[in-house]
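In structure tokens, one chain follows: the form predicted alone.
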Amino acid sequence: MYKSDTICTIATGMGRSAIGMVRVSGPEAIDICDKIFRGKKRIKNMETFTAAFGRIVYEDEIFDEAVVLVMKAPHTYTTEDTVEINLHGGSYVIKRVMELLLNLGVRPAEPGEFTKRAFLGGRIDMTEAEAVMDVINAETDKALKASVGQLTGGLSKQVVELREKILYQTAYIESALDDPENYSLDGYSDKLKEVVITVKDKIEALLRTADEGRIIREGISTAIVGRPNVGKSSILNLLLGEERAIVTDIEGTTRDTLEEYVNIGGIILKLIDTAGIRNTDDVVEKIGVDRAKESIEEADLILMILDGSESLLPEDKEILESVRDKKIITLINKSDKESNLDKEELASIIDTEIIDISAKTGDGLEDLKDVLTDMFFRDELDFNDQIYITNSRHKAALISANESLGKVLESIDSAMGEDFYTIDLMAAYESLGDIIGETLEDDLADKIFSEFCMGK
């Protein structure tokens, strides 16, 4: 997986800017950019971590004026030496300065290949490598404080701790099954079973935050639902601040689901439109209410939308009874205009939270804020101690070793032999190093930081 040549990239947006960045990392880094920069200073003779104006230049062609920052190994984001060369941000003395580097023999960096090296380098491990592009894709104050508690080695400091206590364990029953004489497994399994269950209820209490960080991570699926012409688009729309679905007086406009996502008090809601709910023999009407039912079955939160004005009709009531079993918020559109819904009655129908609200004032928006960070998260979100499960393959691997602990509780409570102990032992350490990526396969490291954008 690991390839020692030099590499390069640019490593800011494409486009008019100020400053535009060309990264190059690996053994021949300073050799080749001494080659095209002209200054005060050679690239060579400069010390780690400074920077030297100047001007790139090969064979007597002026290509731009340049600031350059040397980096040299082992001290740097790669491990590597790297030079970072600051160009002004006009597109065509970018692409000319990477095709000079290129010429030279430097090759294009694959995406997330600066990141890759530095997770074989050693300088981080996965969680801090993935977190790299969490901290680059977080919309939300929330999902930027897990990223950052994840890249700065929250999660690792925890997995390594538990891999080190499931280690020790392995280790001395297989000393005891090697060297009985100096090494004693009476009574053993009670010892054990207290370090495992003290493991056991560590994982769990990470597994537990899972569905919270997930939320943080991707935001809630919400669909909004409801009969036809009680005001969906109108409150997706004023959700949006914008005019993003069509809104008419006539049934059925909304024909399809149409997705947007919103952030309402730190909250990434991912928002889908549906098609009115309701009987009818219009083939494209029919696909668009067909889809509405599949967006509830898959949703987070049900938005249902009720019209304040006018009583609840059996529609509205058959709506209800097929979304029991979700979290459910309903809001109470046209708060502006006279009641006419009976509470009373729709508290009956179904458990649910009520907010009156105006698609056309915007009355409610608040409320329904503090209703949602109630709804999905237990407490207040403390980042300085609690480390979220943000990333479903980390889930997927603590739930597989939390397995694999609970087959050696088994194993000790049917009063097996201690052998049988180290194979569950080893299987939840091994589904551990997933997680940091000590036992990770090299093709799934490599579809990993393929999924980083270019420059990283």
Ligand code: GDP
Second form
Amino acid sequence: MYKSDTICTIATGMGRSAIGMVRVSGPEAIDICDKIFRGKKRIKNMETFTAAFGRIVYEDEIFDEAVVLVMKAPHTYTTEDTVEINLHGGSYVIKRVMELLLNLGVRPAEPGEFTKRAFLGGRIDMTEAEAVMDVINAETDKALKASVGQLTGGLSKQVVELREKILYQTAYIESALDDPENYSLDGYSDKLKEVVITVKDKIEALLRTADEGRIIREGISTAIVGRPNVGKSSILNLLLGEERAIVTDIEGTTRDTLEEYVNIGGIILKLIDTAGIRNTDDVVEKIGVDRAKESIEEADLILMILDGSESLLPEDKEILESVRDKKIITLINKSDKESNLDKEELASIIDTEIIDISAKTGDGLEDLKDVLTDMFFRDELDFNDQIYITNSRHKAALISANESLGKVLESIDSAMGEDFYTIDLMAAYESLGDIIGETLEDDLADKIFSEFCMGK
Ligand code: GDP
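Counterpart to the form predicted alone, namely the form predicted in complex with the named molecule:
Entire complex below, previous chain first.
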């Protein structure tokens, strides 16, 4: 079985703050912390879930005052003995206490290692562990609610139920093949078909939430397009500035541009290729036609910008043609000026939501928010019972389980033998197991935990 050493980390941010916390977890957490803490009580003698005030002292040197919180296995975050040492928030003192612990044989934790221990200790499953990370990373209310839903085990519960159904059928087939006198397979394939269809429907329903889930988690990936001078960069600035704007600048992982995020009333737009818009009048020229097409391709949403003070030009129509298969919101900009654009002509070219907006005055931004809400969150999100697939790993596992179940249905329809069914049933069972970490390969678990932030 899994056996662990004692780890420590700085669990709070490293800026100047009132409190800084060093967290120690593992079999020797209590003994080692006892060596460096002097207070009215000895850490060794403290009850679980109690705190004590004192000093961090080692070889007569006083490091800082501290409040220690002692939590004993197994009812702790990691399931191991855990001591949290709350110090003053200066980074120097925190680092020195860390060094002291390292000298006493504690190992610095890897990112996510505390949560990994919770997983290995059997306290949480993989969906819950991943939800911890999502809670930390959540930038909007919606994202937070979706991940808290997962944290409380909503997805695992569904997955476990589906797996049980599958396992029961597999077990039944195996028993019937072993013991035909007591278990009959007459008419069984019809029954199995029914069960498989039910499970498949549930999986497909979960998969249908994946796009919305990704959007909740990562934002609506949005491309701003339009010919030169219609006001793309002005709109961009309006979106970025007006709405208390940039949530984060994250370096694009697969591309060399920055991706910018804006929060419009709780809906996150992930703006793609904004660097192109910033630096030149002509996005297509700047980033190259292929790249522009690529960003249009991967966008959930196109913000098509037109200049309302002019009539539709051939260039506008060309761009409209190139995005016609996407979800489009057309922003008719410069509404502060006299209007010269024929909306009926526009509507005859393409199916789009149309909003009058002025980058100059900010008029129309509220309308944009309303349209976005309608477009992407039409079925009023109900986080209490709806589970969202927000994680691409979960999505992949569901797709693969769904495919295996599809094969079971094919085998039933072509009247293959019962032992054929079990192979694909078990494959579906295992794919679903990946979601909750039941059948997860070690290296994959390591990869997932390495994406956690330090100290969690
Ligand atoms: P881009 O080439 O599409 O990025 O367009 P810009 O954002 O650079 O804007 C082109 C010109 O239109 C600039 O002179 C802007 O000041 C002007 N402009 C942009 N939006 C508005 C608007 O809403 N009203 C008015 N009156 N002018 C605007």
